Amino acid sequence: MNQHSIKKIVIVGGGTAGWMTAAALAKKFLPINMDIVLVESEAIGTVGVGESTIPHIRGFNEYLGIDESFFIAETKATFKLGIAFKHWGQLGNDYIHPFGPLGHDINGVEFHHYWLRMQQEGSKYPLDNYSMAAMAARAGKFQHPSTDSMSLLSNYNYAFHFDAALYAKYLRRYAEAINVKRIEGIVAATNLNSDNGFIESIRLDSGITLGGDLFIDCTGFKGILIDKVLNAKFEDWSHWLRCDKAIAVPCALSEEKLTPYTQATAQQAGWQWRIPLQHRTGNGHVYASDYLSDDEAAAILLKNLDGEPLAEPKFFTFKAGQRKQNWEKNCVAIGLSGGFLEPLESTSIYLIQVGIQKLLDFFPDKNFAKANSAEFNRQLDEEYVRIRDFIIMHYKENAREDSPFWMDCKNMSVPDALAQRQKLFKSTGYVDHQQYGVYAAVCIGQGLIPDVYDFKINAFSHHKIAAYLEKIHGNINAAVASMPFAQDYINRILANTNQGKPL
């Protein structure tokens, strides 16, 4: 370690963001003599409703060397094959955003063009029929994907639902075991360098002063360092993402078989989530307060629970948007302190992970080169905007006329890049490959059906394409039939896991 190397990192805030950051940094710099301190207070609660993830979380756990079976046991996790959207495009509409491809691309032409031609020629099969993940999710089935790339059972991905508070505790044990030091306390004051405005130290309510080279703000919406001290500008996106409140409540498990997907049901002025865990079901209602009162929102949520409430409803207020610079001077914001996008596509924990990965990619020395932090900010901003537009699309592409909220969303102006992307998909079926692999599935699920299909597939007869699609559907059905129910699969994992063995 040279004289310019970072020697001490101070992480302010615990929860999922803080302990994911601490664990990843400790893992990365384990061979190096670096001090990592995390400050948090038991008196300050965390948002703790981010219980649904996307497949990238598996890569994070693998990086840390976490055994998946122990992770499942410790965090009360269940498997997730996608997100089921109900009433989004229009009332009665139902589709799944699957974790895995649709059918198979043929001769360089994406599968949805073949499906579209068959629809225009009289087929009524939904697009979900050609997704292994979607069909298994609807059947309540799950098993780990096959490692044989030639097997149909390798043609899907998966993520987890888990208890975010238990995950943070799990990572705390992991991080403390590799020398992360936790200090109980609340930041009372901050000392800045008079020459460059960098943070030199923080003083806790206990009187302890902590100096550091790099400070990481994981204090959630409060943004104690990035906002209150460094005044990093926040870009408001609420004119596109109009929901600004959420109410959450856990309920008892229903007697039904475990559903290996997140349910997102559109409501009068927002949407309701349902996330099944081993020990309870997580529920919440994200809504726009300009269109719905808190009492109305709570009534909608409680009416639609499928088990007895296990706690009093908890309310949150938020504003969709992002800091233009999540890295300001010698402070990096990770998680909600840097930005917030509602959990519609389960990207909250993913964005924590992206922030951590970018920090590792552009990890500084004490010189804090501006080009380094600028590239971190540019790449993170690009990812936020990509997800922002993906979420906006769900609201924009609707044909509902049953409430002012949905009609206003349908008629709103959207970012230029999103508007162009949607026009292109509608007119040609073209998907921008910088977008998500399931973009066509979500667009079509929302009701945005391309006007034409790729003319190159006219080289195939109707009969040949129909037979091929029928073969795909039949093979998927047979494969799903051979899979165990998700509940039984988890029970088997738990039975084979020595839960008494600590991390």
The other form holds:
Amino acid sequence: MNQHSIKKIVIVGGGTAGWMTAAALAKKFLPINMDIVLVESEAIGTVGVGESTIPHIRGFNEYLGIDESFFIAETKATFKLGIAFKHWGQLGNDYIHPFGPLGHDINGVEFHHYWLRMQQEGSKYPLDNYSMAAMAARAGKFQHPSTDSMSLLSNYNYAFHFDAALYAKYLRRYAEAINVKRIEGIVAATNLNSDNGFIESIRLDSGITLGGDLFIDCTGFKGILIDKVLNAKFEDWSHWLRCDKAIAVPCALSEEKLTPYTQATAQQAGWQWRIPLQHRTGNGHVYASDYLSDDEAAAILLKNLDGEPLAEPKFFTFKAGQRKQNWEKNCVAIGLSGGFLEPLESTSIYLIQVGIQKLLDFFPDKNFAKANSAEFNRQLDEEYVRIRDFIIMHYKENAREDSPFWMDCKNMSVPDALAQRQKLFKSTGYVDHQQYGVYAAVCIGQGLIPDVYDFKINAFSHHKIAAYLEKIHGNINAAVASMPFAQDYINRILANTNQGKPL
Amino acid sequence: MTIKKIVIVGGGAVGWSVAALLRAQFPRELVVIQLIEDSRKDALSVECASSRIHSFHDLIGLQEKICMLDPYTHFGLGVMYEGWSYDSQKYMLAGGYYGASLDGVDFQNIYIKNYLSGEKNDLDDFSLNAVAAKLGRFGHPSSDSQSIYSAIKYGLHFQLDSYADILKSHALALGIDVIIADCTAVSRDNNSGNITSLELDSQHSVMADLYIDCTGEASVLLGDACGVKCASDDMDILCDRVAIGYRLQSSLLPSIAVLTSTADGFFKVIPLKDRDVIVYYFSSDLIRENDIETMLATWGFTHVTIANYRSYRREKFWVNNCLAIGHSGARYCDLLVSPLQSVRDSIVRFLDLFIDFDNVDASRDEFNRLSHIELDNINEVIELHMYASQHHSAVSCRYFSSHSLSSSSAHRLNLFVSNGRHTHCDLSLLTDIEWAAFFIGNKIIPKSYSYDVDFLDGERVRDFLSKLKAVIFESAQKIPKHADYIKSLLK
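Provide the structure of the form predicted together with the partner chain, given the form predicted alone shown above.
Let's see the whole complex now, leading with the same chain.
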């Protein structure tokens, strides 16, 4: 062991971020005797963000060595093939952001150019028609993607909807089983080094003092260490992302078959989520309080449930933005203490995961080199900004004139890089592949239709392209028809899973 | 759909690379592509292309065998840097991989921990490319990813006039129209700024929808006609002359280019099949042209020509309907990055962004933005190279009397020095391990290494490294002798 090695890590705050961090660090440092402590209090509730995820979550579970079937049983999870956006861009719009590609590129030209040409020449088929993930989602079908890369049934990806509180609970058991020490308590005071301002220890309300080399702040919006103690500045993005409140309520499952996608329905001043789990449906309404009162927001949400509400609605207040330094001195903020972006693209848990991954990539030694934390912060910022801009784009690209909220969003000025990217897509259909998700599908879904398609495909006749697109659609339909319903598929998995056998 | 027309001005390796790629990718029924081959002589005479050349050749459909049948073209396995930061310095930037990971811990960190504990292994000994090159061996990489020979990565060394001829025949076979003439005048529309026609000394006049300027430093279209200025001298290395000569060799040389620092500049010696070529950048106030000629003559280099040299980049590379590729847009010295590789990258970037003749505004902005990022990255490589050698190399020392490290270079350096880590950027030129080889080769050693190396037992690591070295050496010895390999290849 190196004399400069970190020997003790203190994680403050349980919840999704805290336990994900604890589990990942404990797993990583299993070969050595790392001292990891997590402090949390039963008295403080967790936000339990992000019941809906993106496919990266599977990599995280794989890293921890968690069996998927077990995870599904334990967290009441369901499969997810994408996000269905209703009334976004324009009232009556309905498109899917699919987890998986659109059609196939041909001759180095991306598929959406072929689709665009057909639209210009009179075709009315939606882009969703050419996505395995979107078509399967609409049909309520799911099975694991085939490992045969030649098969259409391999041509999609998937994530989960799950109960974040159950996930945190499960990760707690996992982490405690591999030597993470949990201490019940509330941080009462923090002791800083008088020379360099580093955190030396925290004192809990019980009187216990906990020293550490590295402190991870998972205390949610409060940011007890990163904000209150180290005063890391918060960059406010609410002028682009105006929604500042959410109201959440679970409801009973509907009669209909399980939908393997998240529903995001635009409302007059925000949007509503619908996330089906095994035992209930999670619902929420994210809205801008400048445009809508809490009562109005609650009324909209309750009116649009597809089952009996199972609890009292819970309100949340937030502000879109990010801390300028998620890593300050010897303290790293992971989760809501580092930044908040609304869950429109299901990225809350993903951002926790990115924070953990980058912490492991740039894990410090006791010298805490400035360049090291600077690179962590730079890479994390890049990720936040990438997702931020993607979410802003959903608001900006709209043609709705039915409410002041949407008209104001349409008229707002957006970050320069996003404006340039949108201009490039609008005028040429060019997609920057560093961007998040299936960019072309979302732009087109929002109503941002490129003015031109790639001129090179004019070398093919209309008839030839039309026939080609029809063939893709036909093949996808046939493949989807061969898939089981998501509901039946998950029932089968649950029937075959031995519950209650952790690790 | 009306048929569009693209005119490329200037031949050479640059012009014919552009012509071949566009002709291979743009349907003939939609676009006419014409190349005006002018009498200008290429400033570059030789190229040491990295393994990235292969994907370009795939795009234009050029077979490697055609290149190898050429009397000059040689395989390249890496570049050796000599005498930059200390007298006896010799390290290679070889393509391909170094070492292997152990229990998921990456090789660089294992190497550094061992180095810091006092075992100063030569990093080159862990590169199959470097070891094979030094032994005068060559073979194509194995396509079996399980084989150690899949670790080989090779490039090609070209005599550029000859390579231009290869590209030209290829482009002609693809259907390029060629006019042999010099451009005497350029007409532009005063309102739009678009080029409307070119007058040629053959009394022709040509019109096109898009003009591509491959006229080198003269920058006949972008610089002269469209008036796009040089933006900054950030890439300047304070050498104002470049001497080029060659010496014939009776036997095949190893596939290593050598880049050496001297008291008055630096030179690169690039082996071709029957000769090696020297490209000597120097500063005319440190040494006279005559003395350079004499010096090269003592080393056996003949047919020496000396030309002026300067580094620059223009403010933009694509304005209106005029796109500059190569020296017409920017020039920098080929310390680590082949200028022709950035030509290839530029054309591929253009191809990627060019969607429609009548909607180019946003594509053009993006092309210019990305091109500047690429040049910033090249500048970072040059800067750090100079930084590493500033206490030993005359040119580098002078460079730092008038430059300072940009913040991105300083960050990259600090990150490596403190923890042996790497920052990532868009359009990155070197891989992490190549950066590590560069730093370590200049004795810039991290103070610390990644924590997970400590998961490994020290004895086991030492054993692993010595076995690795032995396996690489034995494997390299089994690779055919370069001369034999080429002979059998061309049979």
